[in-house]
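A lone chain, given as structure tokens: the form predicted alone.
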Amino acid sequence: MEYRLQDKQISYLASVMRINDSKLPAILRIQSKVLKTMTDILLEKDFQWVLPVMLAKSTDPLWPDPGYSIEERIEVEVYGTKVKTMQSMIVHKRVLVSLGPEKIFILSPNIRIESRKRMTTGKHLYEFTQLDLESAYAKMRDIFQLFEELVTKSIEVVKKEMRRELEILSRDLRVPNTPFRVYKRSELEKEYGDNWEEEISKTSEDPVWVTDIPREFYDYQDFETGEWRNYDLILPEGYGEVLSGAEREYEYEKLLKKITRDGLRKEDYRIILDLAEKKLLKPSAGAGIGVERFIRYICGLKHVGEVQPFPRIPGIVPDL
């Protein structure tokens, strides 16, 4: 069935896509300041900055993530071999921190052809960028502390140095308190039902962590308790999820069992399975924060497409 928009929705989405919007320079200056702040912190902590991969035989399956809504997966032929556009660099991160530098980060473009029904959610794009990092031998709490520093320091710098830009955007921004509160998904489902993300985002004053979310095979799962050592970061004021991450699986038998359970092709993850079988796949933890979503929150914008000079809103293919 074709997805149809109301006239009011069409008018609003058209307004998002005005490249000469007077607010865009302020948004981009804030984005530049945030990225500089975050990357400086990571470099000071001895993370190595890696350039992204865009085409690969192996990429994130995004399944069975409960937030999954991909309409199609893009494949192209390169030198007679089919490759996929990058949905996230999780496989590449795991290989690199196991065989190369043990602390890495990437400004990683991702292509996820979201359902066009997500056109008006305000938070979905079909091309976006993650500040994506991974650290060998790290644990969940290490990643919590790191991203709490990245988030709060970025907001502090913007409030101090970007006052004019915040005035242009009519944004009253507050620095969140740390540490962020941690919830289990099951607790929130019991209290709020299936709309727990929306509800906790509306009712929280600060960002919150949510743990134990059943999803992709590479997130660590305790088979005895069933608990997943993974996490989302949920922004307040209704802005919702901005980051996903986890401690990672590294044992061959567990990886193989979960890949089979999820109906995935072992051939697509041959390298990571080979490393695990040879006991070369190191335990690690990491996460990726959506750059556009975080900037949308800092700037107080209605739609994440307002962050992009050339918006990639589900269901809309612009000339540029």
Second form
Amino acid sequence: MEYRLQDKQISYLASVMRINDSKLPAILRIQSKVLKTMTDILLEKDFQWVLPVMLAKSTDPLWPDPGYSIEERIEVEVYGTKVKTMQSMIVHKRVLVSLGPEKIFILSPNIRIESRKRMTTGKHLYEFTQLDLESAYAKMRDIFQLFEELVTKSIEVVKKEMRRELEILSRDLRVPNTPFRVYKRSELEKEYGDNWEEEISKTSEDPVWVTDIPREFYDYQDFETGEWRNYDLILPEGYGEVLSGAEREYEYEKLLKKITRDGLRKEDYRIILDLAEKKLLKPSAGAGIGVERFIRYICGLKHVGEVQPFPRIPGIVPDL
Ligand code: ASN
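Having seen the form predicted alone, I'd like the form predicted in complex with ligand ASN now, please.
Entire complex below, previous chain first.
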């Protein structure tokens, strides 16, 4: 069945689609400042800045994950070989930190053809960029600390140095306290039911970590307790999830078992399976923060598409 927009949705989206928009320069100045702040911190910590790839035989399956609703997976043929457009560079990150350098980050454009029903959620795009990082031998807590620094420093700098821009956007921004609170998904589910992400986002003053979320094979799962050593970062004020990451699986047997369990094709993950079999796949942890979602929060915007000069809102293909 075709998805039809209501008049209210249409006028709302028109406002997002850059019609008569005076806010964009302020938003982009804030985005530049935040990207500079975050990349400077990472470079100081000896993370290497890697440039992205966009076409590959192997990409993130984005499956199984209760949160995703992908309408279409794009496969194209280049030089007689089928490749996919990048859904996330998780596989590439794992291979690279195993071979060295051991700490990397990428401003990585991802294409995820989200269901057009997500047009007006305010937080979905079919093209977005994540600041995606990975660190060999790191643990969950290391990544928590690192992102707590990246997030709070960015907010501090914007508050201090971009008063005029915040005024234009009528945004009253609060610097969060660290460390952020950590919840288990099951705890939140018990309290709020399936809608836990929205509820915890609306009721928290600061960002919160949520751990132990059953999802893709590459996140570490303790087979004895069933617990997943992965995490999402949820922003306050109803802005919702902005980051996901995990400690990673690195043992051949476990990887193989989970890839089979998820009904994925072994051939698509041949390189990491080979590395793991040879014990060359290093344990690591990492995460990716959605740049547009983070900027949407800092700027206090209704729709994440407002951050993009050329919005990629599910269901809408503009001329540029
Ligand atoms: N970037 C995420 C991670 O590091 C994966 C994703 O985007 N799905 O786990």
